[in-house]
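Single chain ahead, written as structure tokens, the form predicted alone.
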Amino acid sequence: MSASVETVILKIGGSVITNKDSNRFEIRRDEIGRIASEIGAARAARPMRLVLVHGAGPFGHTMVTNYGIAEGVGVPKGIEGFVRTHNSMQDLNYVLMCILRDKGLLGFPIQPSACIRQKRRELISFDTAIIAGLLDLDDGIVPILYGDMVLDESIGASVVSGDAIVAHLAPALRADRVLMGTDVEGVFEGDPKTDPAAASIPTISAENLDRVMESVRGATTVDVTGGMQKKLIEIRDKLGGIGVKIFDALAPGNVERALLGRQVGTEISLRR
């Protein structure tokens, strides 16, 4: 492997790969194959290791609402809803492992619950070691990665989201830059799904992230891990030192040129 090889973390949210609006359990296998072609054409224009990671739209947010186990797993049904919405995150990243392969990525599933424990909700502990090793295996690679279900020390189980990921998977791979494609053109000042005069925000930097911030809403839609505002938070606290965009995955072409280093959505650099 080549030292100028880049490493960078892509992450796609629920609401590009599912209906997440309508919480309904359908997937959206014309834009995953659509975000898979362009990943291959990025990917043969300018090499990198890839690391994949997905969201989980119905098929894991409206499980947890369904079955009550936002907080944990000590309610009836608590236990069967934990098997069942982690089942159903892995019914989720088979059919998008099988598209990518279809599209002639390597695609390489590991399962969250499988390397990462958690306390009170907050992730503690995160084996990394296998997706390092299969990234310097080959670059040709793509570990995929998901939100999921997972063992919690104090409340039994919980949700550990995509953005979580990440949030602790980019410092400990050392990513050169992390993009986090959603179903929005960026960030806004505002929700731009129910207020269309909500302005556009190009570049968020330690200097105006707290106006920021106090802007965004959280999510409107059934969403158990924070939405926006979350998101920020995540990046402010664990990605201070890596670039990263967020940008509308949905809009054809953008994932490529988000992967090639392109403008499209918002820029965050919290960098001082």
The other form holds:
Protein chains: 2
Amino acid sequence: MSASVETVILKIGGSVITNKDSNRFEIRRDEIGRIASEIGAARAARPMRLVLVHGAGPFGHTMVTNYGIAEGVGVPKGIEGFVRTHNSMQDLNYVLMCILRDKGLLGFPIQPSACIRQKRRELISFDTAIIAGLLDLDDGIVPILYGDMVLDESIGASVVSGDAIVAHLAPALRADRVLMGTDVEGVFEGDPKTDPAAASIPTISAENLDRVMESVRGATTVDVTGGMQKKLIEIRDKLGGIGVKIFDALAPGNVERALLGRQVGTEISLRR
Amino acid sequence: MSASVETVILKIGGSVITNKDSNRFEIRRDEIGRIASEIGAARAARPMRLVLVHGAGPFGHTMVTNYGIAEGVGVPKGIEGFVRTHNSMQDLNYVLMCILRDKGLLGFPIQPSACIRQKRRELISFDTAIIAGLLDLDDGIVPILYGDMVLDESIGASVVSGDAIVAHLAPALRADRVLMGTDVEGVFEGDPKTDPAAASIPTISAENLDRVMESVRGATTVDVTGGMQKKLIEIRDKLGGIGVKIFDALAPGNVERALLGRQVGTEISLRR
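Let's compare: the form predicted alone is above, so bring in the form predicted in complex with a further copy of the same chain.
Let us now look at the entire complex, which starts with that chain.
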């Protein structure tokens, strides 16, 4: 491990790699292939320790909704729902692993439900030593984590989102940068999906954070549970000192640009 | 968790679920489907806490041999070999998960390389709390583990065999019985694959163990690293108090019979 090599966490939202709008179980293989190529190109240009975290899209959320297990597994077919939701996440992650392998990347999936436990839907146990060990062994290895359904001490089983994994992993690995690839261009004042006049915010600092938080209230454009406001709260509370970019990973070239540290989307830097 | 429900570990060797002889990457889907049906039938007849562990066959061994990484990853393409061997084990495990799902079983894979670390090719860290937690949550869930390639503190990465996982898991879960499905009928005096006159041994106890160990020396019929003698040594040293059956899982009906506690293969009971 060289201290001069940056550690970067790249989160790719479920809205990027699946057809989320339709709520069909449809994987966007072309987008995954393009993103894998961009990762390869960026790494060829600049060595880095890279961890990839991907979201669930319908492979997680639709399953949880269909089985009615968002509040726990103590419902009819709740246990089946838990297992099938995990299986479904494996369907998605397996395809992603295969595409990365085809592209020559050394993607090494780490199954979250094999190493994470939760309580009241909050992460309480996550041994990140194996992930750090993979990066230490060789920074060509790209550990891959994903939103998953895991054991929960209070409600049996609960969803751990890709964002929650990032929030835990970034400080544990002392990540230098977190890149959040979504299906919107960054953080907007308002909701760009319902308000075409919503203005994008190029940078968020400790100074304008409160104002931005107010302006994004209700904007649900960014994938998973809670929308953009929850994302910003998590970034503030758990990633405070780490530089974060939120950007549109569906726009070709953006993943590579983000990995290389170039301007893309919204830059969040809360270090005072 | 009911104390009256038995905990059973079923190991299915790589020689059962893959075409091991050819060393091609060929999965025996029909055999896996049949075994899944037998598991379903046995569980319908008798509730039990069941953990399934499967071997690698060529998906592990051929990969390790081809990349030359049996002694560690410090060789050309060693890191690639490590990652690709793990990826390959995921190929096998993913097919197995899908077949179990198709058969209605609640199979829940637990990725060994996400929770096991080794040193000098010996397991040094394996948190089994999640596996126990899955069984405690509902004994309809069947955790599935498998031979894998994992981080190794001394040589970078090393193979953890399905047998080594069983040896650690059985005492950790206080298993009542361990069932080892292989491609031979049990333990023989000699090697049944090279000596058609080799006699099968119906029961092995503390009394006849030494004599049996001598007679199986060199018999390599049972899958993975080390053959039948190593298997018996591991059973003696790590599973001493637990009843073990070694049987032919390719013979239809045997998996169900073994799960239901009926006579099949060789019974090993070393409890004095």
